[in-house]
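Just the one chain here, laid out as structure tokens, in the form predicted on its own.
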Amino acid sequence: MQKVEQLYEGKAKKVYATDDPALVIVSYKDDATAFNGLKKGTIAGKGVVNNRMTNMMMRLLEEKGVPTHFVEELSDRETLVKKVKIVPLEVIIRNVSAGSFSKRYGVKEGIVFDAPTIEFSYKNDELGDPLLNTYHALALKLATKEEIALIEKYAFTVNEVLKEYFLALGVKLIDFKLEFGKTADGTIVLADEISPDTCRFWDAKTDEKLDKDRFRRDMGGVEDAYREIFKRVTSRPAN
């Protein structure tokens, strides 16, 4: 599969057209950003970790009935995926209080919820990705009622599958962000990535953070954390 032209460059990835209009190549970068791009840096090796780990998770989720955009891993940093139009809803699932949830509601980090929570935010960098509810999403015509219901169903399935998977690796899945896209025929599929950039991972015994929070909070050991979570994932293949 040949790259034809670069279509897009975001904070963490580049996307290239191919000679098949239904497929694109995603290339993962080592660039890191936080706080809507206000903080910038580099995490050495991040692109490799995020690419390969995402692909393993996508394959696992496909087996569990969640359709994804994944097609084929091309190299350590590049993957062939279905071309989708991203639904402008970021979906956040939370199992434990942390990050913006703790800050917003004035609760300490580490409170385990009786049931997972779900949040939507409007995927719009200029507006700072504001939170919204289903009624707002419908009013803005970001998705239909049926599409939102399907996205919620898939998101909770992703949570159950990944929670069990990571716990077996000695890791607690605290929370994570998902994005979904629509293929040319309108099918909703899981897109974007599943990685330490988009998930909070805590060691199950020590609560040590193994994710991007180490970069956000200047905790140090960022590359080591990414390598550690990747080592655990590759020690127990998802399929």
Ligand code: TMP
Contents of the next structure:
Amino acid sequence: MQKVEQLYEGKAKKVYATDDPALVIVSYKDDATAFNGLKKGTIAGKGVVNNRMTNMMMRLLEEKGVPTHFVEELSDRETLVKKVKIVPLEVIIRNVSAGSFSKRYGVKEGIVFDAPTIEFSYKNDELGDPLLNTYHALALKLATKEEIALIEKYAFTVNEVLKEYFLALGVKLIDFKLEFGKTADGTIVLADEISPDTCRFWDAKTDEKLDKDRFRRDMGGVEDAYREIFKRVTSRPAN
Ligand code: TMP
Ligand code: ASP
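Show the form predicted in complex with this ligand, please, because up to now only the form predicted on its own has appeared in this conversation.
Okay, now the whole complex, with that chain kicking things off.
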């Protein structure tokens, strides 16, 4: 499959059209941003890690009954995926308090929840991805009630599958962000990426951060963290 023209360049990825109108190629960059693009940098090798790791997770999730946009890995940085219209909702699942949850509610990081939480943000960079609930999403016609119910169901399944998968690698899945898309026939599929950019991973023994928080918080060891999580993931292929 050949790249035809660039359709879009985001903060971490580029998207190209192909000869097939139903398929696009995603190309992962090493560029990193945080705080809605305010902080910019590069994480050497990130594109390769995020591409390959995302694809492993997508294959695993397909097997567990979550439909995804994944079609075929083309190279270290490029993947063929189904063309979708992204549902403008960022779906965040949390198992342990961290990040904006801790900040918003004034609690320390690391509190293990009895049950996972779900929240939605309106995917809109100009507005800074504001938090919203299902009623707001419906009022804004971002998705239908049925689509939101399906997205919630898929998101909790993703959590169960990934929590177990990462624990076996000695990693706690603290929280993560998902995006869903709609194919031409209206099917809702998991899209975007599942990577250290979009998940918080803590070492199960030491609570060491193995994700993008090292970049967001200027902690150092960013590349090493991406390498370490990738090493663990590739040491035990998902399938
Ligand atoms: P938060 O605690 O900052 O709301 O982040 C929750 C999770 O979502 C965390 O795993 C990082 C991920 N995330 C993204 O993937 N993109 C974003 O723009 C933000 C703010 C968070
Ligand atoms: N990628 C997002 C941004 O640039 C935020 C983040 O991951 O922290 O703003």
